[in-house]
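Next comes just one chain, in structure tokens: the form predicted alone.
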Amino acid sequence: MAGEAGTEPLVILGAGYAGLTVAHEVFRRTKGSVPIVLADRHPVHVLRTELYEIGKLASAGGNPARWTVPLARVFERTNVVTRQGTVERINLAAHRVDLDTGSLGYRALAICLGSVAAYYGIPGAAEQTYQVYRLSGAQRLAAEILKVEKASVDLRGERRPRILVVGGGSTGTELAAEIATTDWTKVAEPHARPPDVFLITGSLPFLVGLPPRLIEYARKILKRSGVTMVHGLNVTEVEPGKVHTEDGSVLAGDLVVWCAGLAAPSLVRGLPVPHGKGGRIRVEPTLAVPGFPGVVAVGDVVEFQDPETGMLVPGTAQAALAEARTAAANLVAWWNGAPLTPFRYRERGVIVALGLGEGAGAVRHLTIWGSPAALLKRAVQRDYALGVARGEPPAIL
């Protein structure tokens, strides 16, 4: 698909929150005059911020329909061509991307390949844990929890199943709360025993970035839900059914779930460009990749330092959507020979789900908790999903 000189398309790698938004925004701004090819290994857009809903996924038998939107539906009223395939190589010098299903030449490129779990070289972490950063990982975890819960009937009062969640950020917190508050007697087996859930927060502060008042509220809700928190201890090794911490302690569990952080995919880490923490691409203020005109990087693959605050923009879906709008504008500008615009990030707020009917967050200058927070988070997620399914430009999460 390399095409003749001057006819190559804008190629977007990854159909996550960032890639989907770049495609929609470029189409909207150009009304179809720029050819767009969106490549992803899946034919669907995954609602990744909702994959912590393990109880619902388990009750659905692992059926991903509620968490996915077919790309054909998303782009049916646009000129965006979707191409299914796994990216194997990005040749920035030759303006070519190799998929396992063929090659793509490009005039402009948007790298939106998301992130993978970061294991920090900890022995056994990659091999002995589950994760919810990808749909396939969430499906495996849901299936395994079902097995554990069904087997709990035979424990005969000896103990309850124990699930260890490593990582005290929003993903680990939401997952721990979801597992603890799910009624497993309805999902798995009428006589299933509720699990003991341990949240190992590590050395980073619990829910760092949220106001102290909301962090304390989250602690109380987790405790009320039966989640035991283990503060300030990093995991040093994971064995089957065991987690070792830096103070020499050993925690036993039926399952270990890894929510301790993210890194750029190895393909991105190997690109000949400046890299930051976790192999993320250090982009220019316009989100352009240094040294390669017409190439931008967006979302979890990016390390972007806000020039006003000096803080790194968080690796959230909200930030990815905001970056994608600026990246799309700059791709169109570059395509037409116009100046590029620097990216400016303005946080709209963050809400952490804390189990059934509970949440805590900060929205603009307001703090919100309890059922109002949970309802707002659900409303925003549903608004995004319904808009995408209707083929509309994605709303900010």
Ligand SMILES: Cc1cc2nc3c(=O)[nH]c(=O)nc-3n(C[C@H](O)[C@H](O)[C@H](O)COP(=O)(O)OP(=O)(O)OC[C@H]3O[C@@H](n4cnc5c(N)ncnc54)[C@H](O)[C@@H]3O)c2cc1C
Given for the second form:
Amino acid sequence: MAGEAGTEPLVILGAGYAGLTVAHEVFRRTKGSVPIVLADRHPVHVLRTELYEIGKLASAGGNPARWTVPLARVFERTNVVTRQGTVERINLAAHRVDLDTGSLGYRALAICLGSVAAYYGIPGAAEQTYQVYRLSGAQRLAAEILKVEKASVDLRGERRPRILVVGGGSTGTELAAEIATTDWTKVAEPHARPPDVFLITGSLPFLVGLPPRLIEYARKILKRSGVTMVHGLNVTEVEPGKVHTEDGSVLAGDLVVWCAGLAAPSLVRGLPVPHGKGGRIRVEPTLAVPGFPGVVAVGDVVEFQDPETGMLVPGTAQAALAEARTAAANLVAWWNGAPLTPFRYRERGVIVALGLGEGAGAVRHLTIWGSPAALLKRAVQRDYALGVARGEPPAIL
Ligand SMILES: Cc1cc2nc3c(=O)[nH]c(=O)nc-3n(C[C@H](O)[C@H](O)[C@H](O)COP(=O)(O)OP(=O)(O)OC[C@H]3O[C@@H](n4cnc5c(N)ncnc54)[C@H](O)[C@@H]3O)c2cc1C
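Since we've got the form predicted alone here, give me the form predicted together with this ligand too.
All chains and molecules follow, beginning with the one already shown.
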């Protein structure tokens, strides 16, 4: 069904990788003829893929400028109106969104609200752990590591501060490597002791999805950096200063970081639409939200099963950008009464940062490791950030 003429805008919820790209792409395709309102709780776009850089964030005293781009700058040469506020309710039947700063009516809607840490009901996990899924979480973690490192000067004997990272995917791995390879004597205090870092990988395979020889390479680099890996054990409880695992063991730690998985935000989990794992919206092949014409969902908030391979599209910025381009084309098509096109995902590659100029990954079926991998990852991330800051539609990631 095509949209009816009216003055209500296209409303995009979330100015992350998905929402930002949808806004740019709709503007690019319509040259300003479709009114666009982009709402986010922050006045900035957060470079979330770089939030594992906890040593740099600690060095910056928690100042987030390097990890954010002001939305006003991103959209200054477009008709995109940015609106700051926290989305509290989405009323799909009434075509209305309630923010804590007021309500917005819409003609078309893009839900791009990302994801939050999933704690799977594990006692103490939400309350006793830190995370880097949000900028505020990364800032809190950076401040706490600084505190622990400064206090390490007073630790007796050979004991070092101990940091437990839960989750053996790319976020946990990148963070463990970063913490272990940061020179805390420069960042925290000249007599700070290097932390012992434990990476608790849980029952899922370590770095699942990467080629086996790169996984071995990552293990080797982590070991060299002093990261101790605890394999195959799920965490069953977190208490202040300790983590319980399913075999009954207890690991003590000065702080625990949770990198064990993601779910859709609770307001998305409550929507009257089909849901997949973690409450993600199970979208149609066109990224449309079933039952609500003119509404799409994009990015981490979505569960999309590739109809050809049956594989779920991963929750990555790379996938969010690819989905956003199709979603934008489909929003414009719907606005004009034209048919929608299905989304097809082709992964370009994945690179995991392993600290101190090290990395491992696969790009277009070629494996890449060592400093070339780290340099390529850095270049791609900087290219994205600079493009966004110049107000250009985001490049590949
Ligand atoms: C440490 C780390 C490293 C990563 N590395 C990579 C990588 O190398 N490559 C890669 O492809 N992916 C990587 N990812 C994954 C990537 O960051 C996510 O897949 C990506 O951010 C998803 O984009 P999104 O737009 O769906 O969500 P987000 O980028 O999280 O954006 C969601 C937006 O919605 C806003 N929002 C949420 N709820 C509300 C609300 N209620 N009201 C108002 N605003 C709200 C948020 O403020 C945010 O701006 C990494 C993730 C992390 C945490």
